[in-house]
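Taking the form predicted alone, here's one chain by itself in structure tokens.
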Amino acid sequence: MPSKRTRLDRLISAELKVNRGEVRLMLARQRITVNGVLATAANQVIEEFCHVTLDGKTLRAKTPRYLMLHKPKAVVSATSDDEHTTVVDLLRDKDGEGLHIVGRLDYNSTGLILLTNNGRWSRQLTAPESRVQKHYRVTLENPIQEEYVEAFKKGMYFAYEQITTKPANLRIIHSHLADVSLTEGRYHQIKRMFGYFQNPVSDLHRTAIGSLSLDPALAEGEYRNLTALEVSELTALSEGLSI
């Protein structure tokens, strides 16, 4: 099988089985097209995406596919484990082919959670760089003090890994629920936060990514594919662009 990117004569020799000397003579006949449009160079970079033709028939036309799912407690972000139910098992038949989850969320916690077949989408979304906002609703055992607004938005140092968190913002609700929203996502890291307080969260609820907010229609274990606009502006955050 071809790799995700690859040249375009290397395509054509693996998928036909035909040698590169042959693949130039193609597209000097002017019967080979990219993306609809007549290809002339060998040396072509074909993408994951692209749409590749051979005298009109379809050599490569991979769509990419774009979910997202309403996680619930008890299930491993994961696409496979032996022991615990995955978000991949909980799509339907073939839902789940090929996908990957971008992110991910502990054991027991719950909410958003994306899933897509397109790697460097998800790479940049995921980037700390990119600098995209992820969005919870958590609940804690013991009351918050304002005291702990200060002490995200400077950031926290973790000894044992010697890093000091980036700043992210707290927003008390009542006594003992807050939202908190961050751009990084370091192992447990809001359990953590609240830790350096002792004070255990006790549920944990991803509410947003970036422009993106849970379905509120999708109750827990349901999904749906994305809009175009959902993915376009989640693409346009990532890049640093405006909305």
The other form holds:
Amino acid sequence: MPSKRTRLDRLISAELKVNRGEVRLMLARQRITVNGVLATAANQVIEEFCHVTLDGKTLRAKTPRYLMLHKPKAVVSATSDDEHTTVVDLLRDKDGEGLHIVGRLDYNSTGLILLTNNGRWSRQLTAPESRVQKHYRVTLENPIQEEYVEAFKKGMYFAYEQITTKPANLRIIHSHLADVSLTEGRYHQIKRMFGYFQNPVSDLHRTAIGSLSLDPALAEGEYRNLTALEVSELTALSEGLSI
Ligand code: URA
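Next block: the form predicted in complex with ligand URA, after the form predicted alone:
Time for the whole complex; same chain goes first.
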């Protein structure tokens, strides 16, 4: 996601088709506010969701949006695709406008997917150094062995990326069913980790991201807005804070 930050003079001159000198004049005449505060500096950094006014009229006000969606199988984690149904195709009318996906799930994986128009938020949640855990329920074709637990904890070498995976938690529920928690999101990571033991994954379902569990009231393909509390809890987690 490209950063949506810009300079105040750049924003005003683009919005009103005026030159930067005219913007400086507007500032000198105290005609511009940013988030309710009188603006004075032409180079003030304007974040994506700042509220900017000229003579009391809104020039820019964008509201951050956050959705959780229950992804079904056979849906691509993308905003557009020529062949397959995408996660964004599942959103009604204009609900998907301007939204992007926060971390992907494979075509046949199911469960919790987040969507937002806040690029900073999604980058924080999906950054390689993020410590936010993603939780999965995994069904395997063959019996799971106790030795997997240690191997997941130790990390596995992925030759393609030339990295060792970060410690992951594996909890065996019964012979073919386990819970896995990861902080990373490498390509096909869970399938590749079980693949190390030649044990194919038959079902993969994301149950939670950090403190946020998939709402059990959402059937496959359904979605809802996150509450303000859900957003702030996830934000705090991704920033490494405790609230
Ligand atoms: N790991 C996978 O292999 N697939 C997913 O969809 C998510 C994690």
